[in-house]
2 protein chains.
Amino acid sequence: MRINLKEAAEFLKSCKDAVIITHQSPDGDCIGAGFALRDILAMLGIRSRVICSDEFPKRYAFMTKTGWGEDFEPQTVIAVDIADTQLMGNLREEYENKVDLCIDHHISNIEYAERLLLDPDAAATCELIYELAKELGVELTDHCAACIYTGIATDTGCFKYECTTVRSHEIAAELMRNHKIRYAAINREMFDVKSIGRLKMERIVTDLMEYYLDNKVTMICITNKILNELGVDANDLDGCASIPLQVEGVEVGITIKEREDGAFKVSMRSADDVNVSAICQKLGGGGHVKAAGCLVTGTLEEVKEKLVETVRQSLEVE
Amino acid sequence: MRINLKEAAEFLKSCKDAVIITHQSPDGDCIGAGFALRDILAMLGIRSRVICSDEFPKRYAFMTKTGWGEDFEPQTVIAVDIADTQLMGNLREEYENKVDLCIDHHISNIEYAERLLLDPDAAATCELIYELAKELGVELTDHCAACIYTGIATDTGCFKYECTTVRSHEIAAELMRNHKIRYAAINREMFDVKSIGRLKMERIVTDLMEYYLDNKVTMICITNKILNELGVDANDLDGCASIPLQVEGVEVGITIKEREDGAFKVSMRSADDVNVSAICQKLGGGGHVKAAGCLVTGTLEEVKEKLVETVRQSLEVE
């Protein structure tokens, strides 16, 4: 049942030993809206527990200094920025169908819980958390103001993408106003620091960037033979695919990766204008405008040479 | 003399055939000030012409494209984002003497203008231009609204950095509410796009980095072999100094580059809270707490030895 943010906080003021449930693979904004929440419920005088399937990456380590919450057993489940119980990991069977409060700002969510608090207009759960706060007149500690700016800073890479809007600008100016916030140490932290890992599957990436079509187009081919010899795996360099955008006049990133069976999975990602699902489309693919992918047969060349020239023809239309 | 923003507003409706000039080396703020301003000036029926010693980098063109301004024997003369008429560069001969406004926000400025706007803890210098066109009431077009935030964004570092305030998110929530601002596709320009020879030198800088005292110190040699190896020039490596900062866990980064006369001119950059200037003392030199310098003599063994061994002396201390 979907309900407002009225209907929210009146629950939240009538709820009781309460788990709050964060996402697998969990970031700023759902570690931010679990532990604010968390604070929330206490000046409320209401027991609370933050709970997740998979451990919080150092970084987040400030926001759980206030510690993850009594012990008890609970009588309210509360899962916030989770769309789909799928993504509560190995917490999933334990509370899937026990949820009486989802919190979350995904248009994707699958409405799930008993009672669902949903803005897709929201840039962050965490806008959804400070709106909270406000509706049950409760003043917010340093640590809670720290929790929602970090959820609102991560889910917009810093009010730098398209979700970013007025009410986020508005919401870190009065928490900025309000409160002793480390912003500029939260977001190196959350932006600048990489790990020495990161930076050495950068370095490959940029070693294995192919430039086609005056250098609009770049290229990285992922075979076994070339994964063998780095001693890396594939999955390192998945979160690596947005690299090639980063060049300059580059307008399609392409990642070929060779499958077991000799078959090529492509990815497509474009940086402005060029609507990549069309793209793939033509070579039985598909996806998003500015991210899609297909499978291509052939040998490397083969491959390489087609996805230039179906690239080619739809930067000429464009 | 020092002029508030209600002189100021009054000096701008009553001056004539204005230049308008930004520093050399343009960035977002100076171009977005002076584009905006000439927009604002435009808008109270003053003709302005936008003026540099430099070229603006190409991905500010979308600010200069309502155009330069208009052909004319200039009555006034107006510095933006200038603290210092040596950043006039070639245009300093004939103007350091002639400014009858500066608008800045740069507390070390030589207060060389006639009149003075400065307001020290604005973030941008396109902070006071968006209070100025309030003042004077002039109805921002679009592009003087993208103008202003991209002058606010990359000073701020997209709001990341310890200099944005509770304004600089306040006014960039006024200008989206009111402006259809292309401010994702800004940002990405702005912030996320390198240029092939950036990444190509970013490579070369992650590559030279050596690790000590449990990967809290990063080194970066410069040798004069090893820049004849790759071909570079010891200028190119400059902008990549806080590249080392970004590592995961490291505090300090040292970059040691190899003088004609043989000795090494050290740069030390600190994260967090080390105090860099405190151990580039101990060598005899100094600078700022989170930037400094000094020079050393003897091999680059040695160099490196003495080095570290002063940093971890340090870093023992706090």
The other form holds:
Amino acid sequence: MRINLKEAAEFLKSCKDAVIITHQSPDGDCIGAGFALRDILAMLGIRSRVICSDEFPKRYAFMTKTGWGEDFEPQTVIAVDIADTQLMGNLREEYENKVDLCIDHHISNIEYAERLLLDPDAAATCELIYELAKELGVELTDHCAACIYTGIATDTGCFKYECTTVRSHEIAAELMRNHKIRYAAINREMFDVKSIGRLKMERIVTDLMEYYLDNKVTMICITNKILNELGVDANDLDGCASIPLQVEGVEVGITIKEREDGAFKVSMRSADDVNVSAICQKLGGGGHVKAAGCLVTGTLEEVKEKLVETVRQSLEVE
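Hand over the structure of the form predicted on its own; the form predicted in complex with another copy of the chain is what we had up.
Below: the lone chain, stripped of partners and molecules.
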């Protein structure tokens, strides 16, 4: 059941002992939303904790250093920035049929939760968390403000992606005006700082970049072999999905990352009018019009072939 901002705020005021689920391969938006919501619930006198199937990358330590929350038997389950229960990872079996409220901005949300606060026009789930805080009348802590700022900054690519709206800039300005946020340090850590291994990996995958469909589609493959040889941690891969789209004239950029279980995580980015969410939905995934993903099984060559053919069909239709 879809609900509005006021209804979501009323539900949060009445909930108890909440567990807040963030998606696997956590990013700045889901982590920011999870920990900001935990702060907000604490201000309402409600216990909560943030959980994830994967470890949080070290670069987000300034958000997670306050701890994941108290240990208790949850009475309320909240999902943030999770469009599909598959994205819960190994938490799916326990929680997929127990979600009381989902707060999300993905147009591909499958509406699995009992209550859904969804705004596809929001650039980040953290924007909805900010609006909820205002609706609830709570005064944000500096930590909470930093979490929300980080979620918006990362999901907008430091405010350069097309999903960025006037409201995105307004919220960021309000946070910067009213709170002590080390925004320059946050943006440097999110967008500029890379490990030596990551830089070496970028050189290798760029050299091995593949081109398809008259160079309208580019693809990079990040295999476990490459990661192991360079000593690169999976948490160092944030932002890799933008690499294939840096080539002039490319309409769709594809990044394939091999997982430990042998499956391949696929990230797609669109430069102009191609709806990569629709393409990924055909492969069991989804996301935003210009940034989406899916999980594909098979050998690397089979996965490549399947991806290129699916994109080819979509480009022909358009």
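Positions refer to the first chain, counted from 1. Under this definition, the rigid core comprises the largest set of C-alpha atoms superposing within 1.5 Å between the forms. Because the structure is predicted, anything quoted here is derived from the model rather than measured.
| query | If we fit on the core, is the Cα of Tyr211 displaced 2 Å or more between these two forms? | reply | The answer is yes, as the C-alpha of Tyr211 shifts between these two forms by 2 Å or more after core alignment.
| CA of Leu12, rigid core aligned, shift of 2 Å or more between these two forms | No; Leu12 is a residue whose C-alpha shifts by less than 2 Å between these two forms when the cores are overlaid.
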